[in-house]
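Here you get one chain, nothing else, as structure tokens; it is the form predicted alone.
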Amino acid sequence: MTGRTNEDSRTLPAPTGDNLQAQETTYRFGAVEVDLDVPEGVWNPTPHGLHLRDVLATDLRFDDQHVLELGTGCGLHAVVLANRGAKALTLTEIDDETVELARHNVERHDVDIPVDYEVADWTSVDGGPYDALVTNPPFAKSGKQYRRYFIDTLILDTHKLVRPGGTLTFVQSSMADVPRSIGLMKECGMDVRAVAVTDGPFREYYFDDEEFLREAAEVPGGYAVRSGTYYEQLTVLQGTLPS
């Protein structure tokens, strides 16, 4: 446990129960208004996809460049990145049926560039090199005994998929060590920075895995408790590509 605080960082809201609800909800940046439709079962936003979303929306362009982005989910970043000078998206998901449901959503919205949907299995992507690879990795939920592994794979991989002088995007929690992506991007020849930082509650299911809750207790500055509250810190990191 740590008493790390970050009073000047923005707050997100306390996440409830599984996020596995049907919604339809209403995201808005600036003039554009995004309308997703998700059905149960499949995973609405999360702080960290809202965290990213922000930042896509107000810190960063991709003015002229081929994105991708791995694990689409419902589509609300390929909005945003289509309104934030994308010329073409390539968006990936594990399973036909959530390919269709972000082509759904984006469909719904403006979006006139090319926009390629493709069933892949993280990486393993066909096409490119890309401009710029944007992502959520999975950490809490990730399947793997290793939580890490989404997130060392997608650093390790990404030279496959981007082009050199080209960008990796993605946002991940304190509780997954920060400071070793940082280190680990670094070694893979990528110039990093932090491009913003939250704080946001805990989600109730962090809760029911103990195993979760004694790995992140491990990690230095994983995690900060204040007022009977659990926070983590949530970072988007972007690594420039050597040239």
Ligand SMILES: C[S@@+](CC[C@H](N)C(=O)[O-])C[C@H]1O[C@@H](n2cnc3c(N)ncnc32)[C@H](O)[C@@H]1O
The other form holds:
Amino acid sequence: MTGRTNEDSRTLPAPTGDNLQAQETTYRFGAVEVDLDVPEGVWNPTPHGLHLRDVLATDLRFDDQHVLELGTGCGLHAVVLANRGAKALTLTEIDDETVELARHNVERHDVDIPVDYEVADWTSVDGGPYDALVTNPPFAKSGKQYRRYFIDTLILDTHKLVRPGGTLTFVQSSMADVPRSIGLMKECGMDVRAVAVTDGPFREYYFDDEEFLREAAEVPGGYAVRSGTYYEQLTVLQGTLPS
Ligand SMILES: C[S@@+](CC[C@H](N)C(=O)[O-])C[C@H]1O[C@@H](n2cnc3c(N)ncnc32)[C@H](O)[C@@H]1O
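Can I have the other form now, the form predicted together with the named molecule, not the form predicted alone?
Now the full complex is given, and it begins with the chain already shown.
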């Protein structure tokens, strides 16, 4: 992996258990400055989204690619992707309000490529096939009995959204069982690589969900405790579909 020169600054009100508190974020990479409004009710970038952002900004390029981002949230990755060679973006979110927030944040920056905004329920997206799919899928707060629902459907449905030879790039916690995702991606015929791995301390809200902690304890290598602090690993995986 290449060295990091990116900088963050954030105004941080007390985090709420649902990670939906209002926040402003400024992020610089190279000559690009990204200022984001995240009003109450929209998912704040967590270490997962920030790790994906750093990897997109530093390790990967999307030259001349039409990139689909599922669950774009505040639009952070969209601004980065536009600066990493993408020729067009399609951004989805679950409701109009969040889509409009992404539009507001993207339009505040010098994004001079076509951007489509779609309300879509996860992989139920119109259009495509796209050259690349990028996402930070819901996991800890997926709201599903089967917590990996969004990860597994993402992997299984990639071939419907992405052209042969195109890529799927996403970030995942060790608590969601990275080897399991790699195995499923390979079963779907993808060539898989772990682009970058980092460590992050648990989010406070993890401790509010006993079932989540019980499930994570069953995952081999799901987390580590060092000097009394709990850490998960965050991995950006990239799968390339067969041509
Ligand atoms: C983990 S957050 C990531 C947000 C943003 N990309 C980031 O990294 O900060 C997952 C996003 O998926 C959206 N989402 C949740 N369920 C969805 C669904 N069924 N269809 C589409 N998006 C969904 C949420 O609103 C949320 O913004």
